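What follows is a single chain, given as structure tokens, in the form predicted on its own.
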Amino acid sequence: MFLVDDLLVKPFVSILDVIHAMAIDEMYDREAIMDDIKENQLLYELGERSEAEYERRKAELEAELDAAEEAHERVSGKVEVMG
């Protein structure tokens, strides 16, 4: 029974873990969020965005970044490398 689990179930679970990690990377792209934070700052500094709009967008982006960091932390320990 354990041999069957090792041969059939474990690879399937490992593949699901990898797919899940890839989906988290796609959904919570930390680099893209950081780029948006930089763009927001630049638009504010150039005068193309009001201070109120800048602060509102900054809070949104920081919340997104926190959610992304939390999602990546939850996933980081789950992926197994098959050998």
Given for the second form:
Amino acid sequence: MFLVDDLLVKPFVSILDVIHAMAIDEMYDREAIMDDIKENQLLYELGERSEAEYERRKAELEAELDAAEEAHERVSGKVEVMG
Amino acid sequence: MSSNLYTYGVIEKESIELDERGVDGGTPIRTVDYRTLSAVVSDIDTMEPERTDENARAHDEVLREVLLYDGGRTIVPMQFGMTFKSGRTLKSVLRGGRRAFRQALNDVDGMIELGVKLVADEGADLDREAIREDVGGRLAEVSARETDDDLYSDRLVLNRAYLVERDGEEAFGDAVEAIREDYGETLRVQYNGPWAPYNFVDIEIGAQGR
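Same protein, different form: I have the form predicted on its own, so give me the form predicted together with its partner chain.
Everything in the complex follows now, all chains and molecules, and the chain you saw is the first one.
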């Protein structure tokens, strides 16, 4: 949740920055990606996912996580959206 | 090989050397002392080791070797990736954090960590809350502490780490076996460990300390 106080204490933060940061949070949910990485590992350990499929999915998710980290780093200097 | 040190965890002062291959293949695994503490380390070239499956496994395996070393040692594990530029910087971190390390060593003295997951079939219709209450209650009786559930998948009914006295591992294993007998038809029971007590110590070392 965005704290309105942020706008009061950081008047230089534009509403567009805030909306952008919220959109980044929505689009790149790092926790959800981490959960998917752990689930992929679990399904592999249970023998429900082949090693090839596990490796493919893992690479895919790690790339998503990198993209999410980068996107968050780009906006983190501008505004912080409280979860 | 540079003089960077990859650090696995901290034990009561003792000189230990292991043949195990460490993170990034580093050998030997040895100890660096500061007063009454010893850090378990290996040499490493980089300051930012990549968290590959192989490296994560090497980190866990070294900790497990120390945990089981010569009848068992108490170890306060570091999170993956703790690398220091030299023995001197590592010692200064041990000095700065000595109270926290000492407290953590006391908190987990003689303890190991065990993990239990209950996994449901895809779309299974179960009374998950009742299962958690029953299984959670049974495992609480044979453990000292437990974590909250980490239910990162819809398939997970229960996923907890347990802190157990080293001598209590067998009783805990028996309890898990009984749970497997009772729930084996509807749930997969995944039991793992012993691990260093990652989930029961909380020491953070900032990058500025390294």
